[in-house]
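Encoded as structure tokens, the following chain is the form predicted together with its partner chain, with no partner shown.
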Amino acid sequence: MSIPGPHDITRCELPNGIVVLVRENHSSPAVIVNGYLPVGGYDERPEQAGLAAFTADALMRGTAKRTFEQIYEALESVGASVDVSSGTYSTGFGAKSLAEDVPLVLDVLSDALRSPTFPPDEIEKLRGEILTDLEERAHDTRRMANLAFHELAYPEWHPYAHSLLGYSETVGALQRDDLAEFYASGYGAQGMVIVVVGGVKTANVLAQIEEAFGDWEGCRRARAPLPDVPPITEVCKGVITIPGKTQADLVLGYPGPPRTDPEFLDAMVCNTILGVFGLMGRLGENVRDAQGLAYYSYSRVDGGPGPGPWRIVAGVDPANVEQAVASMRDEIRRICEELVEVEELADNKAFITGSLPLRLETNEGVAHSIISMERYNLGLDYLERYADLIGEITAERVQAVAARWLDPDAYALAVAGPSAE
């Protein structure tokens, strides 16, 4: 099986602006349908925090053709799933089924995206679920550390500073009409991307998509890109005390490079060295393996459409928070100030390129790659060029990207856990 590329991915644009990409995989009896629409938390006002997520969840709660019960009876009866959920800048959807059930999945998806009815009783049920989840969040150290980190790392006016799920006050105040209005102004064919991977015939599935979405109109307003943010210039620390917990979770990080940044792959290699490679990279080696401070201590660079976070997370005994932070800062300083050794860089690059076949093993993995190629204009030949792009990255470039985005003396740090006493 070859690497997915222009030779086996069919890309076409429907007259209404929907971009469709299909890759056949006849070794699989299953099919993945993934994609996104350009609407999300970015399009809600701060006092409506949670509106985009609430609206996306509500799409599957009742449509012109089916009630909530009918939607899930139809899907679950054939072992299929359809999920719609909002991100900050887009709303993603994902569906999985056996090949024979793709027409049903597309019909349910089109119904949910095009003809939601927002039944009032279902909206109230959903609100109850979201509010319960927010209550659980308030007692979840990982989630609270992450929430506080975003508030510290991003200016108040930036969409990334706010919770996508919202807050109990904002979600409690949203009305059914708010959801319907948000839907009407934000959802439409223009800018939508659909990717299909699995045991399908391209011509057939294109015809089915045309049938399901071809006559959808809706040309949404122009949207500015997610704004850049100023770098962090001092230590911004927040502590959330959650009595009754045993462990403290901490997140230390920065606003990071968007996926479209020309140096994103440099950042990805740098992050792999810092907190991914092997058992959580240098951070795992230092914080977990050598000092035994934490079960997990790793780093992630999100990328995405805006300046998504580049962060280190760890769960530690409350008495060890200071020591863990000191070790994280040591590792940040080291990667900013010292060139990575030749062998370590080679190992990390070998991992990144060598693990490509694993990431492309499943339909889901392939669909994920195709979405990135389309969304960030990487080109359909991106995976074919991938090894060369990684191969060109030098120790100097890794150090430069670290120095550009990371700083051992100025960062956002959020800690959530019991008090240290």
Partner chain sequence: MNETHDGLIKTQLSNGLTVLVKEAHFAPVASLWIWYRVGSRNEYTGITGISHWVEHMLFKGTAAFPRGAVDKAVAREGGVFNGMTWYDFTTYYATLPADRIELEAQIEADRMVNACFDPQDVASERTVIISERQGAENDPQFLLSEEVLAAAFRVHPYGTGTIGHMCDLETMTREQLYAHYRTYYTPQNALVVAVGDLTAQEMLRIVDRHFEALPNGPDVPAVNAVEPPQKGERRVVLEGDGTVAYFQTVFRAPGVHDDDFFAMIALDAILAGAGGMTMMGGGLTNKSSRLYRALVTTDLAVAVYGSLVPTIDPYVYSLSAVVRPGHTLEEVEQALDVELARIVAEPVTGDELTKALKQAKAQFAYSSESVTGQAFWMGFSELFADYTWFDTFIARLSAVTAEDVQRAAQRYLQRSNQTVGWYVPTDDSK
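Switching forms now, from the form predicted together with its partner chain to the form predicted alone, please provide the structure.
Chain only, nothing else included.
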């Protein structure tokens, strides 16, 4: 297959600051439109936690041209979809349709992003849905362990310490005017990125995007980069008791490298060895299979614009919490102190490079990769260089990045389960 690159990705910037990237793929009738705007949870005050997510979810609930029902009637009549959701540093959007329906999809998306009306009755319905989800979260051991981990691993002033979804008390206090004000002060064309992949002609889709968004103005918020956080220097543990559960969920980890860190790919290879390759790497082999301490166990390094978490996650019998944590720490210590064997490193690197074509098999996967290349300034030839970049990573680099970011004796640990074990 042809790896997407400068030879078949067109990048242009509209006069109002919107960056558009297009890759034609006429072997598929479907078209993917993905992108983001630089506004998100980072821009809300702590007492308004959940405001960015609430606002993004409300955009499709009614616009200047269409009611909530009319939006979905228009999309469903042609089998298309459009959605908008908020993250910490940006608000993302996505759409999928047949090529002939791209003008309709862009019109609906433009309407939602540019002209939301925040109908009061729809806002209250949406609030009810969010509060219900928050109530469900309170009884979900996995979600509560993850929430508690972020509160332990990040200082209170850092945006990663707070829930993007918010909390019952903050969401309950938000008013329609809060959403409208947040929208007015943060949404606009500058910094917006749109990626289109599929059975389109580049010139045609650029003209369609120009028509839908070319006259949109608005400045993005002035904001500093996501701040760094100090390393964890001791064990920080939190226990969430959820009665009636039979499983405890654990999250052990650290603030990790941002995607822009020069060693991020080293960290990705290290993480693949630790808790991804095969049936979840060394963690799956030893913590789950050999010792039988976990129903599941894996690790994940998030990256992102800031110091996203590097986590080990496991679901265990509550009686095995301490033993499972000790085993997880053993694996952290091993990868920090011992060089990875040549064969194990080669297998993991082959897995990483071999899975790239699978990620690029769909238009969705290609669009996601192009967004990452643009967001993190990786260059349009990044995917063409990817195998060589992975191939250069040595056992020494894996050990060095593990020693830099991981520590078996100082970490954040969140446990959510039926008792305070």
